[in-house]
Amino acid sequence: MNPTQLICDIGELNHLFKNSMSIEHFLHQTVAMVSKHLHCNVCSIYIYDEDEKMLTLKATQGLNPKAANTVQLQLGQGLVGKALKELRTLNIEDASNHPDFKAFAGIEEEKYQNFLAIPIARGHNRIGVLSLQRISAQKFTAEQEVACKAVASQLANIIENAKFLISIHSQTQPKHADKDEEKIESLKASIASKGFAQAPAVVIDKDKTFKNLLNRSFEQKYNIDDFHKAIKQTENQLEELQKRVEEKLSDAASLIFASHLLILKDKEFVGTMAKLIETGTQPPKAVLSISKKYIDIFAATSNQYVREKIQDVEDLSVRIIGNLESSIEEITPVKNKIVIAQDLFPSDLLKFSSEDIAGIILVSGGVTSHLSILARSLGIPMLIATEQKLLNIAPNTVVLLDADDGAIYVNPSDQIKAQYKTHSSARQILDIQKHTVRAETFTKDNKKITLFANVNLYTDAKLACEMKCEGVGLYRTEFPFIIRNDFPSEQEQYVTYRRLVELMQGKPLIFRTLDIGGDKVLSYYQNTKEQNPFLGMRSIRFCLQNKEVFTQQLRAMLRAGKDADLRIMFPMISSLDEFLEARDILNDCIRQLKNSQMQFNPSPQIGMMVELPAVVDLIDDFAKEADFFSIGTNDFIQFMLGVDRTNENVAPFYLPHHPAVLRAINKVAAAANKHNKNISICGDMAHYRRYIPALIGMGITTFSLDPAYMPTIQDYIEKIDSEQAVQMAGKLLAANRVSQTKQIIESGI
């Protein structure tokens, strides 16, 4: 091939353009003159649609005809996806083998490894991407790489011409009624929560529901006596929801149903609706209206607490009506449904949870680490969509959920429905796994590396223990809290922390005290909006300043902790002064306690999480204080790079392997190692395998994660030597650019 021909052929675009039948003549012409220019074997052209955020296959030599028009990426899915997205090229030697590959049926391109994306952009601009593939095994060279991009900064005006035309003609077409849905065919999408599921969709706004029956016509006729019986059969519903939660999860329960329940016994609540149906009011209208007339009183006030009660009285009402008249199809149950949400509450999720839900998809603009969790917790597959056409998908359009992969398939065709019946089998191996976990982890060369299980719930615990966990390295404390709708109390905290000491049976145990702000809130907490959560009045700042519910918090554990191996770690320290603060707090409860002649455990260790920068030059003087430390990876890559972790716009700049990031935690490492303090990693990156090497090779030998990842983990740890693990490190903390280090990241060990 010579470049320079190509180039100049391609320079002939515009006459072809202008003799060409139509737009899409045109586009076959010019992947058929490029595909036999560069002699690969296929040649595509993706079409960007600015407002719809996706990519569409318009013309393709090589692939399925039919894939033309059909094919569609979201911005950031697949390698063509992210080309565009990162707006830089693409060339990729074992392409079915690469993380970002996204595999389509019936299109035949799995036999074509490599693989070069070039992005056509004028600027900022993204317009398109121009794909080349071919079976050979030899990588596209740099020659034909620049050749390409000269081709793609050729094709930038014409195409956009092509948009623009494109765009025409889209509006001249006839509009269908389903046209959003129609449009929605496959999505790329965030990963909560793990996990797969095919089911019905039902779109779920509490407020929209209950608006559209205040504004309903009820046409059957209904007596006091089905209003009783509604009464009723709502509290017996409640009454089994409870009982399921408190089964299911027991810690978190904590009466989430409580509220409904209060208000449906309330004789003025239900009372003045019965008063109204016995002087001729419908009972449908007669819920409705003292419904609305308790979420106006509840509105006008500033107490946020009684504010939150405004759904309580919605979702009553609701299921009031709904026992009243089983056609409306509004309140459909969401037992073996996916549910599809703008907004969701922690104790939504716990709803769900007792009512069987298939899976979530919550539309919204990033990951909320606290419904994440949660879900994970719960075992409830969970995507994070930004597409908010979603929440216009009809009722019970079939959804296929894959949040391995992170795709919503939306009506999935037979050939997607295949490929998931595989992958869903795929999914029972963990249950296999349970039994091969060894109770005790040594690499390759027999060096011990401890692995603790991260836990929210009960349910954690108790699969941790079938993992054989060899003690929990953090258990968020704030769970209890965030799913309550007030504090609870030190007697009610004891019994949730004194049943999981019990269940780890004398193993580690590490509580974190409070961590609730940024995106983990109490809606019962009164406090001024925050600008910035994240950077407000959470954590540990928050105990500080509200010193009763710490000390309730504190001498719940060393109380739960009697005769167990307690430690109790703060979180997002930022000085020395704070640490020593919570210290004294701790040391007073202990104080307080011996006083008081009750049992509990005198001599926990103290220690605390490395989430601040602020922490990283001081560690030595951490060192002389603290018991342990525990380097909380994702706040501490968020703080370290100015990014948050919850915003799809500048993901592709929260790197764990980062220089900085890789250095600070080699500097807590070394600290502690040189102190005898234990360090442990109990962020995200202790599931991900690629960095487990460097980290062992910077002298952390304990890692905290969910409990589903033992055993994966514990099998790759099995196969590093740890001198090679040192010698990676070594290189990783000798570059400093962060493309050296994704290399020497990838390559492994």
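Residue numbers count along the first chain shown, from 1. Between two forms, the rigid core is defined as the largest C-alpha subset superposing within 1.5 Å. Worth saying up front: this structure is predicted, and the values here are computed from it rather than measured. Compared with the form predicted together with phosphoenolpyruvate (PEP):
In a rigid-core overlay of the protein, Leu75 has its C-alpha displaced by at least 2 Å between these two forms. The Cα position of Ser153 differs by 2 Å or more between these two forms after fitting on the rigid core. Relative to the superposed rigid core, the position of the CA of Leu87 differs between these two forms by 2 Å or more.
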The other form holds:
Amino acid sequence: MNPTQLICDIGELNHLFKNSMSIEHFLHQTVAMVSKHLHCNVCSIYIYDEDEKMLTLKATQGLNPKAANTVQLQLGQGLVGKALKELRTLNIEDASNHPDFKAFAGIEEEKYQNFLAIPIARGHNRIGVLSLQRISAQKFTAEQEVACKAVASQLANIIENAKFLISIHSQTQPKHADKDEEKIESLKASIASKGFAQAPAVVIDKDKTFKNLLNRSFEQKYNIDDFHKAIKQTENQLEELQKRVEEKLSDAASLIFASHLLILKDKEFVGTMAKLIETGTQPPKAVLSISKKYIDIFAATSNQYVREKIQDVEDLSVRIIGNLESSIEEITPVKNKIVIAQDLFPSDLLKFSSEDIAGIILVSGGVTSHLSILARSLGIPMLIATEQKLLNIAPNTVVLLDADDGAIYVNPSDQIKAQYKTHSSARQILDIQKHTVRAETFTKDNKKITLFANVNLYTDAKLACEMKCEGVGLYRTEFPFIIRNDFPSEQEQYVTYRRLVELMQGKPLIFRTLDIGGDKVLSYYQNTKEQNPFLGMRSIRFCLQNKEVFTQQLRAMLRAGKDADLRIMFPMISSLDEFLEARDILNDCIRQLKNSQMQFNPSPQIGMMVELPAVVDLIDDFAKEADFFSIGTNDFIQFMLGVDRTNENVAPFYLPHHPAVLRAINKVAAAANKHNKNISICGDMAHYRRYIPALIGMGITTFSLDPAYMPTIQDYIEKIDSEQAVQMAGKLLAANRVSQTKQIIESGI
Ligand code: PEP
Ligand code: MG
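After the form predicted alone, can we look at the form predicted together with phosphoenolpyruvate (PEP)?
The next block holds the full complex; its first chain is the one shown before.
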């Protein structure tokens, strides 16, 4: 044996690995090489999964090859597990008689008496085990041990880098989480969309579903007729789903399943599969192989939009195979289930909604506010949790999701279930409130307060009407943009907006122009990747740069609002120049429309959002130009205090009652009132009763709320005396410490 030669060869492998061999291939080459150089009968590599505390045999030379991916040992179990647990080399002469020896049926290990197990680790980070076995009764020499340690340390580097591949290629049984379930009984999570559900869970790991199919063998024989039948069935299913989305969400009638249908109807796609089948390939394999080709082509571009396309192809091929082979467990129907997932697109929410999902747990630390808003509009209860173990929950484990209170119970006890038996969900409460909410709102001393609604999708507007809103104070027009696959045309926007105008029957309707960027990304608009998207090319900046998109939207609004109390508002205005430029473009659109045959509204009110601190000192100048203001407190607080509104970690610093925030709001309200311009609050601050008296006291009499909040806020306003509110505002504005304003707010009026 030449240990130096062995180490050199492993160095060569390192190089080969970098040139992108598959990790499995690499591990097999390694075990072959080590066993050859060290003249041993068996060489195996086990990889360790830290989450599962489990070692899995990944490659072997000498043992039954079927053992790869099936033999598993817990940390500390068997000689291999012991070597890793104790992070020390075990060099044993008479292995099968060792008290820690663990025999596995069918791999015929017992005959190899001579055993060397070297932990593969980096510091205390356990990565796996390299094990060598020989029939001879001679112990491995110190020299051989040293050579193997060198190999193990090389392997540590490579395997660590390739761990993500190993998990993707893993053919082991899906992670069973009995032990995790034991650990997770209940946990707290952030509320994204209120509601309640108790249902079996399904973990959606989009990445795994398709990859698992790629590694699967298909035993049943199918013929070309079965294939065509499966294609037809898939087409029918997709058309049905599409119909249901359209019925539920007219403004999202963006052909959410359109790209699936398009790909399915693509002659190349189905035709090439058929050709493969005719030349003897099994239909599921043909579907997978052609889908994989498409995916590889899409993956070669760096366009974000393509990510969704890849998923469409994956989703499509999983559906086709599911229709061929009913036993495919990877197809996880979501009907009446609680979906647990790590990464979802807005379009996924729409698909789930059309399939009557019970609820969603999003396991994510990431930026998700647009998903939350969409879930709310779709009426899907949704919680955002950080506990990764939720992703290991076994299929059909019963989960109780209390998205009214931010709690998750896995396998809830009878006691918990009984506790929730009488629980009325937020939605049931709304059903009652619809009947009691009043058409107008007044304070205790009869001062008129106007409650407008925030609308994201048409469904919100319907609820807003049931809640007797006096108008729409913020229509976030970006949602139809976010859930589509490309920019909606002027005509498509017109149709969407027109439905809203008709529903509102002459009540004021504030359209906010496209506010994308930050966490509201358009998957189809490829911008350069921004380090700080919240401070990036977003909102009005994007519109002023993309005038074509902007004018099409403005024209659609003007046309849809031909007979409406139409108000158009620009978001994220930072300077007078920006406001005037946007207004000029709007006036140009009006001029153009005058020269056309089309009906339109020639005199909308033109206002702006107050979301940036830069506006505050110029507010008197703005008040001379703008017809109205709406304070977007979500962004205003974020930018005033430099606190990311979507980052849970800094939530304690996000303080609506910060003295600077309160004084700035007061300044804006005073300027608007002085110039007789409407002023409203449309951020979430208006959802919290405790801030309402102070805001009324500062002279704000219009609030725009998510419709679900309207009845509670109305009840509360009716208890407020406006004089006392003025006094409270005075006290707050005199205070200069957060602790003081907090105390005043908490004492109430
Ligand atoms: C706000 O910033 O307060 C606001 C209402 O706009 P959005 O939440 O859509 O950014
Ligand atoms: Mg905003």
